[in-house]
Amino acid sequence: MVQTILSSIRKDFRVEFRGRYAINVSVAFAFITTLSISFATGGTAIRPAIQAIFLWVILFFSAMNSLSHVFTREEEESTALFLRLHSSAETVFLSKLLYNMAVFMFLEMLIVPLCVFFLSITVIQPVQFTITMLAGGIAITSATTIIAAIVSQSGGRGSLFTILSFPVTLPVLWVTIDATTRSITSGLIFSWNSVLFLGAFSMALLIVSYLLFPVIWDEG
């Protein structure tokens, strides 16, 4: 099972970086949006709370295109049937989940420094800031992977995926924005309860998704 998961992840990365369409669109969106905000503010100091909102809104909407691709690409390229015949539903779900997590972390590595530079974000607590980024990314991908599977089976595309994902991930965005604000604001105490919430949220979504995915996948 582990070997099958690793092979599937390697295949997804090869396909993605061969075309690089989704990654390029995500990075381009983040760059244009961040640059536009920077020009619009005209060098005016932005409050840390607003900086945190901008950071996570840019991250979220930049990642939506890449995260939705994980299942729709299989349907578009007619490889979904091959996966159903040669891999169990649980294996497919875990491989796509890990792939999405890796993609989100990769996008964070590109987009977060971009936002920090252009939005003039001062990271007061770098350890807490980094942990919040990781925990938030895991929580978002835990919630959106199963949604990507549902959208692909219904014939939907990226816009439908974003519409369905936003209300599910809203609690995550709320908590991560608050935690990020505390890590970039001088004088505020970081609350580790935010990280615990993100961990519990991720675990609950993963369990539910793992149990529901075989039904969704087999219906295709």
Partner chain sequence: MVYTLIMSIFYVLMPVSIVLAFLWAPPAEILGETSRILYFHVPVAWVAVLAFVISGISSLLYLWDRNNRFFILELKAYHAARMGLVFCVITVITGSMWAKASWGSYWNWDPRQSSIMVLFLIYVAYFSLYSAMRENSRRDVLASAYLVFAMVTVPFLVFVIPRIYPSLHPDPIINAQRKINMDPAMQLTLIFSMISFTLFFLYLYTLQLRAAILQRRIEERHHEKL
The other form holds:
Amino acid sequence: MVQTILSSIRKDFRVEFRGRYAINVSVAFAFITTLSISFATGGTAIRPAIQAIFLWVILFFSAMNSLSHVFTREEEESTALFLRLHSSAETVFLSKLLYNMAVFMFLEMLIVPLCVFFLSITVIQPVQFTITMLAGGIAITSATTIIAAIVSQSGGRGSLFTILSFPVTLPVLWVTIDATTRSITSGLIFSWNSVLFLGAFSMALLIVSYLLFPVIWDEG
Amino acid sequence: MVYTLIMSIFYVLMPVSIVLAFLWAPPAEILGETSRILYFHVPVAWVAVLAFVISGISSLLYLWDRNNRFFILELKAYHAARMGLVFCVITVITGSMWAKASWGSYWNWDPRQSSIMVLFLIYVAYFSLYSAMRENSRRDVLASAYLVFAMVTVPFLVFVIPRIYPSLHPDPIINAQRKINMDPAMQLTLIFSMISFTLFFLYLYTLQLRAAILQRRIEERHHEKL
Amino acid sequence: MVKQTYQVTADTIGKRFGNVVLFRNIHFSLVTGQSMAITGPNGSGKSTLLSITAKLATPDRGKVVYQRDQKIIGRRELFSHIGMVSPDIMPYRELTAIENIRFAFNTFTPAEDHVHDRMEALGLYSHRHKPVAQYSTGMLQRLKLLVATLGTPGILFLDEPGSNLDTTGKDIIYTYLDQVRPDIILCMATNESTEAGLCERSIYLGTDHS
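Can you switch from the form predicted on its own and show the form predicted in complex with the partner chain instead?
What follows is the entire complex, opening with the chain shown before.
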């Protein structure tokens, strides 16, 4: 099982790396939005709360490009049936989930320094900040991977993915923005409850996704 | 028949509730006459949630019931969601009218407002998905799966938002700490109104389901002819 | 290798798209050693019927049941017993032939020599490290055949197997099919009479709505 999942993830990375379409769009999007916000605010000091909002909004919308691609690509390239014939639904779900998490982490590693550089975010509590970023990333990918599967099966496009993902990721955004604000403002107390919340949220959604996925993926 | 029964009780109760709400119940102390919207706003919000729960449970059963032992679950889910969306919109409209009158602005991101907004967004997403799949034979499965998945996130919202944003909402009905702090006449009116609106929902819902079943039968007859 | 007997039974299969009925009341039963061709004009639902039989699509009516040595094969296991070639099933364009095969058979790896022999036979060996995107349509078709047959499946589905193939390519397939036919169930959707002639039976999906 572990071996097949790993081989499946390796396949997804290879396919993405050789085409590099989705990730390029995400990276370009991240650059453009960060720069335009930095340009628009033009050196005026932004409150930490607003910085946190910008950071997560940029992350969310950059990620939306890549996260759905992992499934829609299979439909567009007609490889979905190939995948269905040669892997079990569980393998497909877990490998796509882990792939998406890796992609999200990659985007975070890119966007956080960008925001620190251009929006002059000062990280006051680095440990709390890092853990919030990780927990938030895991929560968003847990919430959206199955939606990507639904959208690809429905024949819908990227905008539909954003519409479907938004209400489901709203609780995550609310909590992570609050927690991020606390970790980049001096004098505010960080609450570990928010990390606990994100963990519980991810767990619940992962369990439901894992149970629902075969129903969505397997036809017939 | 259940349908006729619901219909006749509804036709008696609804006028009674309207009369009670406007003529019999006293105005609330600080809020004044604007408080009468309570007898419409709260029941409508309750119906929106009820419809959401019905569509969620029908969807779950539909996915679970692979041998089709239950009848028309996918239609039940779809029509409950459709009614839910309508009631959700009415809730937001009546709520923001009241908010403007008593808090001074239409929208305050009050926890209750946020949760009804998320409910609204889930419905909107559900119908976007549904309409994107007009020709897709897997429409019911995928739309139901989405609704079930989205339903899981709702308790988290209800749990988390009040911790981040303080509420302005009066909390006369569901209240953990205090007891019901309402005038008995207001209370009775509200209960009447809740029952009337629930019946109103059931009346419309069964009517729609009957129409949907008829439509399906016509389609099937048509296919048999081909 | 121990020979296994498979049986596939299709019972009152019906499918429609919107208001158009593609086909209805399709019955057939095939056991190992038997073969069937699905023929009919374009748009008559040949591919759809083939997909439904392979359990890759859901019929509106009826069901398909698979048995191996009298025991019913569940949906989950089924895919390790079937091989399928279809225009709707594409290997990954970005991967090479070898990478595609490794991915497809990661649970049980066919012997290296066997893979090489089969690649050689289909004229793909020298292209094994090229990304599939650079393949010609004929080479792609051969690769699909290779992937479908490499696991020696008990049931083989072919949707227009000869499309995009030159005479050598077709000859390779036809010889291969003659060779394995006694041990498999063969189900083919085709419009070519030579291919349909390879099967003992055929279903015609016509325009009659009786």
